[in-house]
Ligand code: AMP
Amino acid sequence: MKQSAAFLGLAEALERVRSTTSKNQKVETLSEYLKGLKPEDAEIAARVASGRSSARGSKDEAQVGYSTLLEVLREVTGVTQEGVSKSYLRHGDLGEVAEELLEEKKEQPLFSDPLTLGDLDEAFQRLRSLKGHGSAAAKRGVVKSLILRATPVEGKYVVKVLTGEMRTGLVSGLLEEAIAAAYSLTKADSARAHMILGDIGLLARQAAAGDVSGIKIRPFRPVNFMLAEPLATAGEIAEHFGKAAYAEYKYDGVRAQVHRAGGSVRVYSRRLEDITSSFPEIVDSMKGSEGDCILDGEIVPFSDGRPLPFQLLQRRLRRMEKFAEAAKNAPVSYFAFDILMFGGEETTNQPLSNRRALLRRLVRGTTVRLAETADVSTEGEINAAFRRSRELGYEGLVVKDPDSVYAMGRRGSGWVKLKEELDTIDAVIVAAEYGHGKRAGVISDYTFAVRDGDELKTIGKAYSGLTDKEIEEMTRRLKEITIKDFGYRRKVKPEIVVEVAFDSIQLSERHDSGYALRFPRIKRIRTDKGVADIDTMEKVESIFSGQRLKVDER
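That sequence in the form predicted on its own, only its own chain, can you share it?
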């Protein structure tokens, strides 16, 4: 390993960042640290500061399970399972647990050389490469070698990266600012370069090397997607734009960029991962197009002019079935709604009306589908378009300003979305778990059930929807009605009724009801209801049967 900066310097800088609530101080602390690094070290440091062990878009991540990390910590420190559990309940963060326990190691490393950023990156690469039979033991060995060499504060941040739970307050925008300050860039130039490169580590490397000004959109390097702001009603949307706008169906599929250059076609997900191998039909659909281009759109499970359940698409991405069978069960179409490059020239700064004209021209002669669009301006027109979308089995609408530019990686005001909940179910909480990070020490994850005759059957788990004050009160009540305490998890007396909203219901083996709610969220605590008032399996089955799109997750 060639000479690299000590990891301790980054860990201590991240501690200073974490200890202040001032955004300016966070930026200043990290920028001062980055200034002294070589480009290759700046790449590793910025990526670790963002909580990642690999470049964004990499199919492999070096994350390691809690059980493995806990086992290594117990072995290295000699602390009992009970001791680890008590530490976790105090901190609610495994990185904090590692720092506390590593103050006293039972084992010591064979070599006492301090960890470097290069050592860390090499270990992460090793973890990403380990797959198949014997990989679990090999990963455990890599993790143990890192933990043995790490100081307590280094161990803390090794664990935080491996669990994906950094929590230092360094959001993407602050990392961009820190890199800008470290290498004399404007904030705007740093942000734009990040949107194009797609990875904070690559931005830091090129900025440290003085090579940012020439960064441009190019095929086969996916950029961050533009997002839509949610609005609650058609009336709000009409008032928001105050003029004619484009209404598109909100497809329930996989957001994807399609890149074409020199006869080659690649497909990239919203996480910037290359997913071309999962969707050869999309490659075929681009046959007949001319020139280099980058399209934005949605891969939709689609057959006989109708959408199919989204979960069928997930099976293709997860390789849950053999490819031929998966493709047969979930045929797909690519619905294109924007174009970021045309004929080798970037188009993101052109108004949407111009980009649409270019898109129509490009897909002519291909089997790519253009997203269906209606011109709307009034609340009534937006509502009518929304109802058509729902009747066809889509999620809702995305309404767009014809004059809007493509704001990479941003929720620009030029795009807004309108969705609706499928229904709500009154259910009773039967089990609960402690949260972590900001929710350390409070019980914030709730498993709930509905009635099936004289029995209760679980149907989902939710951890969103309640305020901090409601979670504190919920914690107090759940402790009072605990039947069995498992440490992180509690079985509770079924007394607390909650109204749960969700997007759909699917058949599933995750819960003993045989069903699972998709995207459940607690709408409110029903203090006016008892367990005798909760909904039944009959209602669940009725909602499932009435869905236009159904899927068996089993």
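Rigid core: the largest C-alpha set superposing within 1.5 Å between the two forms. Numbering follows the first chain given and starts at 1. The structure presented is a predicted model; accordingly, all values stated were derived computationally and were not measured. First, how it differs from the form predicted in complex with adenosine monophosphate.
Here D485 counts as shifted, since its C-alpha moves by at least 2 Å between these two forms after the core is aligned. In the core-superposed comparison between these two forms, the C-alpha atom of K529 has shifted by at least 2 angstroms.
Relative to the superposed rigid core, the position of the CA of Y463 differs between these two forms by 2 Å or more.
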Given for the second form:
Amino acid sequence: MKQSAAFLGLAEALERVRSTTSKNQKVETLSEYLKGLKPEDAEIAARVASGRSSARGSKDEAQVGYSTLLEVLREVTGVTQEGVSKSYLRHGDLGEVAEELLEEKKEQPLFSDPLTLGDLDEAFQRLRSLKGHGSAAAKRGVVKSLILRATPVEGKYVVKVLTGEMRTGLVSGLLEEAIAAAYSLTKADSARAHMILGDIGLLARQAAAGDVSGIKIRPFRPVNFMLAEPLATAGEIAEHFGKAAYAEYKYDGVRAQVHRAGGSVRVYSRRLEDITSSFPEIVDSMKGSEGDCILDGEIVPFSDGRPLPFQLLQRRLRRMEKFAEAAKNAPVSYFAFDILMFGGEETTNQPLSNRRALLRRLVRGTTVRLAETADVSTEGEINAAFRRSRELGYEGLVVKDPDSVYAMGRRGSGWVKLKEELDTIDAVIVAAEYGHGKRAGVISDYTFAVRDGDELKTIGKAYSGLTDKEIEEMTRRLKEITIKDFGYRRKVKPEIVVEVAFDSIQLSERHDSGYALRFPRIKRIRTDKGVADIDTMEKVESIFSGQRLKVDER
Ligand code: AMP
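Alt. form predicted in complex with adenosine monophosphate, vs. the form predicted on its own above:
Expanding to the full complex; the earlier chain stays at the top.
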């Protein structure tokens, strides 16, 4: 590890990246830094810059809890609990606390060689490998020896990676750009290679080694899944496509990529983890298929032609029981809806209509099921397909453009989803904003609140669900009840009650309730209700705790 580059160079580069708001400068700073590194170091540096300590898709993350980090910082610096709390209140970021406190170390390391990227990676590997009984103390030891050797700014980034709170603004697209600039690739090649490799570290390594052009999809190297964009109503979907589309049932299970080559089959999760051992019957179901292939689909608890509750899959994923028992309690089927490789050839750039024909050919002779689909083009047809899906016990629809390519890792506009809501709440509008584009000139974004005792607490902002006519009427009413006009935004008297549907509830710092509804859409304006009738924080909290299991599992 001796020849590995100093970690200080990376920490300082990340500081420069953090201190500018210009995306171009962020990209330039990082790419300048990466240029000087050899491939192994570029891998570690890019991964750390992305806020990860391990490759995407690896099962284990070297995360360390706040309490361990605080304990180590106190030991190394001799600062009291109170001193640490004060620093935290000032910064609101544990990395910055580390930087401030490490200006004065009480203990000094035995070896004072500067930390290298290789040292850092080795420490992360050790943290990942420590598990089970007694591992907490050993982990603390590893973290302590890192922190002892770290300069303040290095300590800051060690802590930032271990807590997963980088806050440098280096989103995935900017990292791809920086790597492209450092190694003279086009942005498109860099992004594509990233999708296929699935890990920013591997991308940097291959790019530094001049080895990106030959990167192809291949079996047993899972790629990021294509995602669907949510839309609120069948009408919006019909308008979005403006032509015939495929409406597939939205199966409620676990997304899985099935790879087959040379007689063996492996199954990968959405996080690109190998989950083959949890689902041996999927391996069996591929028997009888020929040639190398990569399929995309959903593992669904399923028996007698009907889906079973999603919760049954949790036991399987955690492998809580022996296989025979698991398969009896929670039988599963694999519903395939796409194909990324067929007979050794990548198919992602073919239109979906072709891919489906290939998929149909491939599953013939296997027990893999094809996702059910209907051709739709009007709002009425989409609604009918949605109702059928719900009646059969599925979650809704994923509607797809027959001409679309498979956009790995992207929430492309080629796939949109329509779901039954998790729940609805009645909330009151407390503020509103003018819209953009087609909605310019009307007040179409509404911030709404629930009741917490005598107070109103905001919990979300919705800008979909209403028709153009309803929005016009809302604009008129909101102008009438404006308390304060800030130009594009206005505070309004809390009296318009709306029923808001949503997919889930998340913790949030943005709203003063501490929660945010995910994908909120207005279901109807409740003219029959007043502010006294809206829902409360208690209801929000109870929905939040009830949904948790499922969200965690994903
Ligand atoms: P959501 O989890 O609500 O974001 O919905 C997207 C997920 O729906 C995907 O990641 C898949 O796991 C799942 N899904 C179920 N059926 C389909 C389908 N026919 N096509 C695409 N995705 C589907």
